[in-house]
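Take a look at this single chain, the form predicted on its own, given in structure tokens.
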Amino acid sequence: MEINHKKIWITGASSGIGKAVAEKFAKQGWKVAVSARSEDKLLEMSKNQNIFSFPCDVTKKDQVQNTFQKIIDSFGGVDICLFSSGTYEPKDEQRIDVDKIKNVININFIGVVDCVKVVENYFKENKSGQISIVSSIAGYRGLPNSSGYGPSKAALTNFAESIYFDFKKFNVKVSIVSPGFIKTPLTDKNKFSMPFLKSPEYAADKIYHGLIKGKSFEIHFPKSLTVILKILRILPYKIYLFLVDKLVKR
């Protein structure tokens, strides 16, 4: 296994995309700090010589602060932070449940904002590095049965766009990841057909290439789906709502 001196911190790393990305970077010789609430899963992952467990609940800012400091103390520094923690419960999206929407926003959006705030001074003072945020194609436009998840991801994308300009002044790259349907424990809950469904390993390859070799602000995949949704995003409301309504009634 190749070893280099590059280091990455990944949140939401105990399953799905986060786990696959952690394993991909570890395979490429990176030193990988993994965080999530599931300590047992992180310990299992840390059997890999390049993966190190740092349990953390992103909804608790003090924990995030302490975890990042532990990583810096242990690793000596971090080159990339990939914030991919998130939650999704399709049954809760079918009705407007304010408490559950607040919980989704708190985990998917506020938790990530807190993570970025915690690492802000470190990256700006070092004048290098990259912060990447995992959003979703669900954030492109409003979709049926997505009263909490979609808005949380739309907020993430807008947030990343907003902070891009300030971090750029300090030579720190900000990027966004917009995956399509990836087979994870979260998407396994869906009862509908998911077009162009891909594996977590596919997503990890795309994210790794985008973070290491890509120059674009957005890493989106699979293109066969995301390009279609990007076209839908620029359509006038009358046409967009008509088309989505027709698709839902199929």
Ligand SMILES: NC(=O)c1ccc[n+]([C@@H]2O[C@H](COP(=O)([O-])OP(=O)(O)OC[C@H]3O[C@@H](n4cnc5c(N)ncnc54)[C@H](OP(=O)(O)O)[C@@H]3O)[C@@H](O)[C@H]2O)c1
Contents of the next structure:
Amino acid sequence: MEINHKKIWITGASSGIGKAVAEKFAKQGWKVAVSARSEDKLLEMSKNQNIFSFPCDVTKKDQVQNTFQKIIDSFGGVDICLFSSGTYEPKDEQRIDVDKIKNVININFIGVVDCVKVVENYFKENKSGQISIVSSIAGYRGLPNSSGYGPSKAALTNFAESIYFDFKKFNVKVSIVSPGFIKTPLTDKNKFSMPFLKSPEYAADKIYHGLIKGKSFEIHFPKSLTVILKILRILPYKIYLFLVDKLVKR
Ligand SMILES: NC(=O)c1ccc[n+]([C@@H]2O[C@H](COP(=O)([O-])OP(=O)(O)OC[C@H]3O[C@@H](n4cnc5c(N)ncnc54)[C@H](OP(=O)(O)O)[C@@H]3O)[C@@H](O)[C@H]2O)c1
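For comparison with the form predicted on its own, provide the form predicted together with the ligand.
Zooming out: every chain and molecule, the one shown earlier first.
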């Protein structure tokens, strides 16, 4: 049997989507470097012979830098980086609480931007590979009760669109992942019923195939939900705001 020597670094890999993607790639024979703050969870995952624990807090730039260096030293290189770390606290989203908004922006946006910055030269010098950022359909347009999370994801998507052009010149792919509702510890906090809710394994399958094909800028799922939101995205404000006001319970 041919051995797959490809390697991926996944942040936000201690639970939910990141964990399921790590397990999917490991099952396909990839060497997987997993990062998050919870060392115990990463250690448990590394019982899988293809998964290797590299604990890291994405809000600490030095840690991100050191972690990437350790991965390169240990793996000898990386083909794909998937930045999936993120936070969401529904009860903090209903009012404008500047400190809480700063915290969400710091983890979800600045934390990922720091990760991209740390791997930038490596990918540009190698002139190959892929950097993928887990954003969200919540970043498509403004939604009720999303004063920090939605803006953090809108910023991530816009950031990825912006850097896409520069990295393309170096033959490095930049892509985003826009999941709908996936059942994870993050969405378990939601009190409302989530339409088209899917499992982390479903998300992992979509992300794996999207990254392997490497053809699309955006990997989005489930289509039954994302297509509706994509239509809402292009509506004029008057209609969009009217519909969301009528349709979203709050
Ligand atoms: N679930 C959904 O429906 C959904 C939909 C759209 C987008 N997303 C996005 O998908 C990504 C994964 O979310 P999830 O649903 O899988 O939630 P989750 O199970 O809560 O996973 C979040 C991950 O981020 C890590 N993380 C949080 N803060 C971090 C920090 N400062 N440094 C490093 N890692 C950190 C967490 O690990 P530690 O706590 O151990 O650090 C955990 O591994 C997030 O970016 C989320 O916004 C989720």
